[in-house]
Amino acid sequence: MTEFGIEFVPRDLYWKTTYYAIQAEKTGFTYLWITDHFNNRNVYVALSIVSAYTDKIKFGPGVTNPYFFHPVVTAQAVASLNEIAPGRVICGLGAGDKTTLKMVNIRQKNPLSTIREAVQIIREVTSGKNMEFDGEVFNISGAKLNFRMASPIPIFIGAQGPKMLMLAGEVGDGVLINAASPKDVENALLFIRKGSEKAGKRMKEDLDIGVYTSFSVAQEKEKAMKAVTPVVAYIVAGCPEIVLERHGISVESSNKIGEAIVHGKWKDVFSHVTPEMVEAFSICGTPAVCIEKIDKLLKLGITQLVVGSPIGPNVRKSINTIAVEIFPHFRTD
């Protein structure tokens, strides 16, 4: 059975994010992901508070990256969380949002090697090993945590391009496919399968396969679209060229949106986001429309659907709408 996750961006005051997390757990979500961007509240502070007010939902950064934070720091953070909530912590890791990285002049160099090495470092450091590592990107001499881990922490790799999808299938415990379109997900599964086969892993049995969607549900289509537009803008700005081409979106359009975001020209950002972009990169609309789109994704055989930001024009109401009007179509319990 496919499980449902939910993603929050910690823009709001901490108590709002915590309230939404409590609501998500009570309404039946089994995974909670909180994004990690420097211009929002700190992801681990947010997750620490959430851990104190929830009992069973699995949670973690969704996703952090090894360009802003060295993998040993990420290992320390998730291991500390796991001490608070043993067995509930997961770690989402990706190459980072290139628009946000550009704001602080960090280059996204060698993303495949960076992620491969970061996964190995996080996995070994959180297992309690005294790590010596001489890689292409990272070099470590004797990194070891001074406290014991309660349980292993699954690492989910956020991916969109073919090579990163293959790597995620090979080295990840799970994959978070950054997509909303069935044709993008279907294409992604081909590359994930290649990576999993290389590592001798079975799809679904040995590898969780999540689809991480930008999601917006409302009773009125226009309100749902207005809420999702800023998120779609970031997705288009950071999208690999091969994915843009699949949807007939020009690199020039993507670059224009990215430049406008970096310079804070939000009127320009919104004017460049088209209905076709919203359709390609989000699940957006009335409950009936969202049910239809979710159904198409679940039929592809994924193990987790992540209802991602913005959730809807009113987060609290949208979570309830999902619980009352959408979940019953996919659950028999």
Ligand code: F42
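Under this definition, the rigid core comprises the largest set of C-alpha atoms superposing within 1.5 Å between the forms. This is a predicted model, so every value here is computed, not measured. Numbering follows the first chain given and starts at 1. First, how it differs from the form predicted together with this ligand.
- Once both forms are fitted on their rigid core, the CA atom of residue 113 lies less than 2 Å apart between these two forms.
- Annotation: Cα of residue 259 displaced by at least 2 Å between these two forms, core superposition.
- In the core-superposed comparison between these two forms, residue 250 has its Cα shifted by at least 2 Å.
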Contents of the next structure:
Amino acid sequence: MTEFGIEFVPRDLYWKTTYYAIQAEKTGFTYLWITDHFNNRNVYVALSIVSAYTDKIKFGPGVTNPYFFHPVVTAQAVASLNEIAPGRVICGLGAGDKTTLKMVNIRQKNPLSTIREAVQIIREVTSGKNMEFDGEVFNISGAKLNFRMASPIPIFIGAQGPKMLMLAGEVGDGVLINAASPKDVENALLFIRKGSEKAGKRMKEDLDIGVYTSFSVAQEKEKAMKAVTPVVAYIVAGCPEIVLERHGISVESSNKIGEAIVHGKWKDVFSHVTPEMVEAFSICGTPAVCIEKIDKLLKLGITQLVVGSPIGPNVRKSINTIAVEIFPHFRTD
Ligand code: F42
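Having looked at the form predicted on its own, could you now put up the form predicted together with this ligand?
Next comes the full complex, and the chain you just saw is listed first.
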């Protein structure tokens, strides 16, 4: 069965994120991911409050990266959370958002080795081992947590490029595919499968396959579109050429959107984002339209669909709409 996850961006005040988290748990979401960007509120502060106000939803950073946080610090953070909420913590890890890394002049060097080694370090340190490690990127001469781990923490890798998707299939407990269209997800699955086969793992049984979508649902299509447009703009601006090509979007229009974002020209952003871009990079529309699009993704054989930012023009109402009008189509219980 496919589970549903939800993503919150801690741009909102902590109490709002916590309120939405409680609502998400009550309405039947299984996973809660909170994004990590240094210019938003801190992800672990947000997650600790969430842990205190929820009982069963699984939660974690979605996703953190080993450039801002050394993997031993990530291991410490998720292990601490897991002490507060045993068995509920999951750890999302990715190469990091290029724009925010650039702001502080951190080069995203050797992303593949960095992620591969970070996964190993987080896994071993959170399992209570005293770790010694001499890698291509990280070097550790004795790292052990001074507190005991409650349970293992699954590591999900956020990935978009073919090599990262393959690596995610090979070393992750799960993968979070950054995509919304069946074409992109199908393509991603080919690479994930190659990686999982290399490691002798079975897709789905041994590897959680999540699709992390930009999502916007409202009773009026126009309102859903307006809410999702800025998120789609960021996606198009940061999208690899190969993916733009797949959707017939020119690099020139992607650059134009990027320029408009950098200069805060939001009128231009709205005029450059086309309905085709919204179609390619989000699940957006009325509940009926969203049901149809979710159905196409679930049929590809994924284990988790993450309903991502903005969720809708009014987050509280949209979570309610998902629970009342969308979930019943996918759940028999
Ligand atoms: N990023 C954040 O910063 N915060 C978030 O909260 C966040 C959430 C999130 C959720 C799901 C998801 O899928 C991604 C998410 N991201 C988030 C974005 C994520 O951090 C990455 O930016 C995103 O996944 C894009 O990276 P990627 O997976 O496509 O990997 C990049 C690095 C890439 O270019 N990959 C290439 C590929 O084919 O996969 C490989 C690049 C390569 O080969 N590099 C060489 C190497 O050896 O590593 C050499 C490069 C060199 O010069 O060092």
